[in-house]
Each structure stands twice: as structure tokens, then as C-alpha cells.
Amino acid sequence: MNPALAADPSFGKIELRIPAKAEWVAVARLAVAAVASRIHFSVDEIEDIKLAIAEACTNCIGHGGEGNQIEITSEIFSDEMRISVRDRSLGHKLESVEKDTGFAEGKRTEELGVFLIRALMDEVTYDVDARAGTELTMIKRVS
């Protein structure tokens, strides 16, 4: 066996760049998703995971210029799937949305978004960079 591959825990790493229009959001789900069942995910975790690919891309599209691109990164490993949707705007922090604290009325749509996300995934990050951008990354581990 290659040593390298031995040092390597994943099993596959997929990258994907779709543009910043909702017309390719089902894209972006239906990649994950294939992803997804390569482990032993529950259709029900794949679904969570498709919903939360899904308000990733949104907030992302509603954040983006015009031209702006998203990348996203599924790597599975043995017992959970990592996530990381990225694009180059610089516009949402919103890392003060728990998903234990609730949703309160009167909060803006994106803001439910990542409630929503962090209600469905296991792990939920955010990188704001002046450069490169945003990332959230979301962690899904095999219950």
C-alpha cells in the first residue's frame, strides 16, 4: 500500500464550483447528496444534509456579485462527511445564530438559513478572510 495513502483518514474528496445563481442550488444538493451515501448516512441525514447545502448556497447567492462563484469541498471519512462551501464575498457574519437559542420572529431570512444549518449538522464554522473570502464548514458524523 502506498504510505501516503495510509496517512491520508479520507476517503474521497470532491470539489465542485457552480455559479452564484439559484438555478444551480439543485446542483450543489444533488453532488452532496452523492457524496453523502457513500457512508452510512440515514436517508433522513442525507436529506438534512441536502436542506443544509442548500441554505449554504442561498446565503451565499444572496451575499455574492455578480460573476461571484461557489466552491464547495465534501470530504468523507469513516464516520462523518465535512463540508466547506466558500465564496468571495465578505458580507455575512452570522456566527451569533445557535440553534439552541431558537428563532426569534422578525429576523432576516438568512438568519434563519443558518439556524437552520446549525439545527441539521453536527458542526458548523465560519472563516470570514479579507482576501479569500468566506467559508462555512458543516460536520456531519454518522449516528
Given for the second form:
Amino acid sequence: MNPALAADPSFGKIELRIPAKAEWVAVARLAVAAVASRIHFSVDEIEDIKLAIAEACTNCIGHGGEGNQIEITSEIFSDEMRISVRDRSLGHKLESVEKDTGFAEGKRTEELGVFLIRALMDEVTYDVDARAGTELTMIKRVS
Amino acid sequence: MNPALAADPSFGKIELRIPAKAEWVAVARLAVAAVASRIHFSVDEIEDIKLAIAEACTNCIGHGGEGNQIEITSEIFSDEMRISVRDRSLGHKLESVEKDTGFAEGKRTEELGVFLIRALMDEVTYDVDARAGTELTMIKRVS
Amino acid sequence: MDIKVNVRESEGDAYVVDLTGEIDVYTSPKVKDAISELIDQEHYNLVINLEKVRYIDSTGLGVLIGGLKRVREHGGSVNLVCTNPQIKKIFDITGLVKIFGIFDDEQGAMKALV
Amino acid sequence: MDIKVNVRESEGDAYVVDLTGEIDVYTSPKVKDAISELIDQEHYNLVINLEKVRYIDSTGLGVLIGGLKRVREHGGSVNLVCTNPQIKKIFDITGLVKIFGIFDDEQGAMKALV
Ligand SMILES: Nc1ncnc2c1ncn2[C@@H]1O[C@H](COP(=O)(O)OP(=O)(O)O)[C@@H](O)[C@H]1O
Ligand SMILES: Nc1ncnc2c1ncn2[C@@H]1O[C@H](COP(=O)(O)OP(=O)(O)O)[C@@H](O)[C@H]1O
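Any chance you could show the form predicted in complex with another copy of the chain after that form predicted on its own?
Now the full complex is given, and it begins with the chain already shown.
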């Protein structure tokens, strides 16, 4: 790990804003993976982060109306990465999926996405505000 | 090319904000390359864009003081990409290098960077504002 | 950041769909179209080869599940070829390993169809 | 997004620096350190192998130029091995092809040193 990163717990934020459209999710995935590769995540952990971010972005698509944007903030610490995904839509049925129950047949694709986020990241919290929209915050720790 | 992009001239903006530090330039390079790959640039043209962006970011590093940030805005059109790189530093000696004179020995690395930006991109303009900082805007056209 | 889809006929009325690239919310409609077209043409025994797929997300999984549901209504099946450990892991943690036949090579996936 | 630097002795007091990865504003200090260390140890005939370099920016070029200047003061030289067309293009448009010896393989670069 870069010693400069380890020495400074509030090392810096990387912010990305994309239109909430399918064609831009890959940009979020690649940018966040590039950020993640700056601390000592394994290749597998970086793949986990990519998928979780992509699922969070996918959840914003089709909600929030025309012109909805997705704001992704990545913050690097010595042994973890914190990523928040915000958009102005509401809810995304985030509560409906539990982490440890396995994935029952008959669930819809969006619930599958939320299930994956919970399975791949170490901590997941969300915050729905009727005016501001939804913010999903995820933490991945270096193993 | 994605027909949705071609049909809509103001297709959408991607914004990225990174700390003005050397370790984050690679993130800008990869994110902007991912955006560029959404229209029909050749592999070589995408490499040109990556290098130009990286040079523009590198110019911001070491200027603008502690906490300086780099804001990169990429906008995609049907046959060109417009990228602006803003930070709160001033000047970067952008005027001192001409596109067509070749690169004389004795120039410093920063001038080499500006020379490369001018050589690789189709249009380069900059705007220095004593309060806001410097904004470098680059256009690359699909060949 | 893109997907290539190649469809080819194999033995015993089975069809193979070769996928190359990344299956995400942007590219999965292309995969869905290819699978739907085969099913509309009444081909219900499918092998979907994911060996050259580097990435799949929930929309890609949804397309595979949707295809499986449709062919099952006609007594068919969908077998997958998958060797990428990260993608296998996704099928594991979602429990989809129990729904799909997942094989290390195309021969295995074809044999298990019939 | 990183650089690997490997230094090895070759024939006739020449040294080869093998670089693998990307040389940018973040990684070029590592390259500069390796080259400076060789020069400090009075090795003035260097081959820098860029065959496995995927990317170089102005700071990387600056490091190479700085190294060349220093060895020239002692009658030495820096030859480059470079096959990547994009990187060759950068040496072309900057005019640095006229300053460096650029070769398609290490043998060529070594021979031209002596
Ligand atoms: N985990 C799952 N288990 C079973 N079926 C699923 C699962 N996820 C998605 N599906 C099914 O896959 C198909 C595609 O899902 P989805 O993308 O949600 O489409 P739709 O919104 O048209 O139902 C649907 O038939 C859906 O019910
Ligand atoms: N295009 C160039 N032509 C000749 N020398 C150059 C060129 N670019 C950089 N240099 C030289 O390379 C070395 C490193 O450059 P630079 O990074 O600007 O370091 P410094 O700021 O210490 O001069 C310096 O000796 C500089 O003069």
C-alpha cells in the first residue's frame, strides 16, 4: 500500500457524476475500480466493488425521471473504501432483501442487484429522503 | 456508434473530481478513456485522449496549494468529445508552447506536457481567471 | 465494455450462444434479444457459453433466468459454460447454481442437455 | 497503474533497465530513482527497455531526458528499446527521436552503445 495513503486517514475523495442511463454505468465501474486499486485490495475484491457499484447505479436507472443523475463518492482509507451512490429517486425497494437468506426464486432482477450489494460489501446503509432522493453507502474492507 | 448518442447532440455530461495529487491522475485517465469508448474513437485516438487528460491534470499538481482539486468534465457528441479540466491554480505557462514548432531541447517537462496536449487534441483553449483558477478545454474529433 | 453475441446450431436441435465481453445493464438487452429469438423459433435446448465473459451483473443474470423460465415451459433447458472464478462466485452466492446446469466446457454442457 | 523496475548488468559495463507498466506523474519518481542510482554508481551506458511499457507521459519523458543529459556529461549514452506504436508516436511528435537512439530490440540497443 502507498504509505502516503496509510499515514492519512482522511486521504481524499473522488467524486463522479454520470447521467442515470445504462450506457454510463461502465464508466462508474471502471473509475471506482481505478480508485480501489490505489489500496491493497485483491483482484477479487476489486471485482466485488465493481459489481456492487454497478448494481447501485443500475438501481437508479429508470427511477428519478428524465435528467436524473447519479453521484458517486469514493473515499479511501488505509484499510477500507467507502463509496456512496446518490440519486434523486426514492427507495428502490432496498429494504426487501436480506443478506443471509439466500436468493429465493421468483425475486425480480432489482432485488437480485440489492442482494448482491449486501453479499459483496462489508457494510451497506441507505438513506431515503423525500426531497433529496436516495443515498446508498457501502464499505469494503481490505481482507 | 450508439445511435442514441448520435441522435442527441447534447447527450450528457460526465463529471469527475479528484484531489490534485499524482496518485489520482490514473483515475482520471481511465475514467475519461471509458467515456471516450462510448463513441467511435479508434484505439489510438483513445490513447491520445488519455495522454492529453493526464497532462492537463499533471499541470494542476504542485500548483493551487494544499487541497487543490481537479474537476474534469467530459461531454460526448455524435462525432467529438469535449473535455475541460479546471483547478484553482493560475496559468501553468500555457501560452509558452506553440503547436507546430516541434519540441526544442531545453524545454521543461511541464512545457512538454502542454506541447503534447496541443499535438494530440484538435482544439485547445484555456481560460485563466484570477479568482476561479484555470480551465483548459480540449476537443477531440472522431477521425 | 461491450458484448458480442454469436449464435450457432449444434447437435440434436440444440443451439449454442457464445458471449464475449461484459454483460451489464447496457449490454444485456442484446443478449436477451438473441435468446428470445431462439425461443421464438422454438429452440428450447440452449447452451450459453460464458467462457469469454469477463463480467456479469444482475440484469445479465435476470436475462439468463428469464430464458430458463421460458424454455422450461416447453420442457427444454439452459446449460451454462463458465470457467471464470469471479462469475462462478456470483452464481454461487445468489444460489443460481441450483437452478442452472453449470459446466467447465461445452461438451459437458451439451451432453447434459440430452 | 503501476511500474515495475528491474535493473541488470549486461556486457561491457552497460546496464539494462527493464520497465513494466505505466510511467506517469505518480510512477516516474521510481524510474528516476533507479536511473539516478546507476549514474551515481558511475554507470553511463544504459539501455532502457520500454517494450512492456503501455503508457508514458511528459514526466516519464522528462526522466529519460534528464538521465540522458547526465550520462552525456560523462561521454555515456541512453538507448531505448521501444516497439509500442503509440509510445513511438510520442517520441516522434515531440522530436525526441532525434535525441534518443530508439531500437526494436535489446540487441540493437546494446550494439549501438559500444
Ligand atoms: N432470482 C431470480 N429468480 C427467479 N427468477 C428471476 C430472478 N431474477 C429475475 N427473475 C426473472 O427473470 C426474468 C427477468 O426479470 P426482470 O428483469 O425483473 O424482468 P421483468 O421486470 O420483466 O419481470 C423475469 O421472469 C423475472 O421474474
Ligand atoms: N523536452 C526536453 N528537452 C530537453 N530537456 C528536457 C526536456 N524536458 C525536460 N527536460 C529536462 O529533463 C530534466 C527533468 O525535467 P524537469 O522534470 O522539468 O526537472 P527540473 O524541473 O528539475 O528541471 C531536466 O534536466 C529538464 O531540463
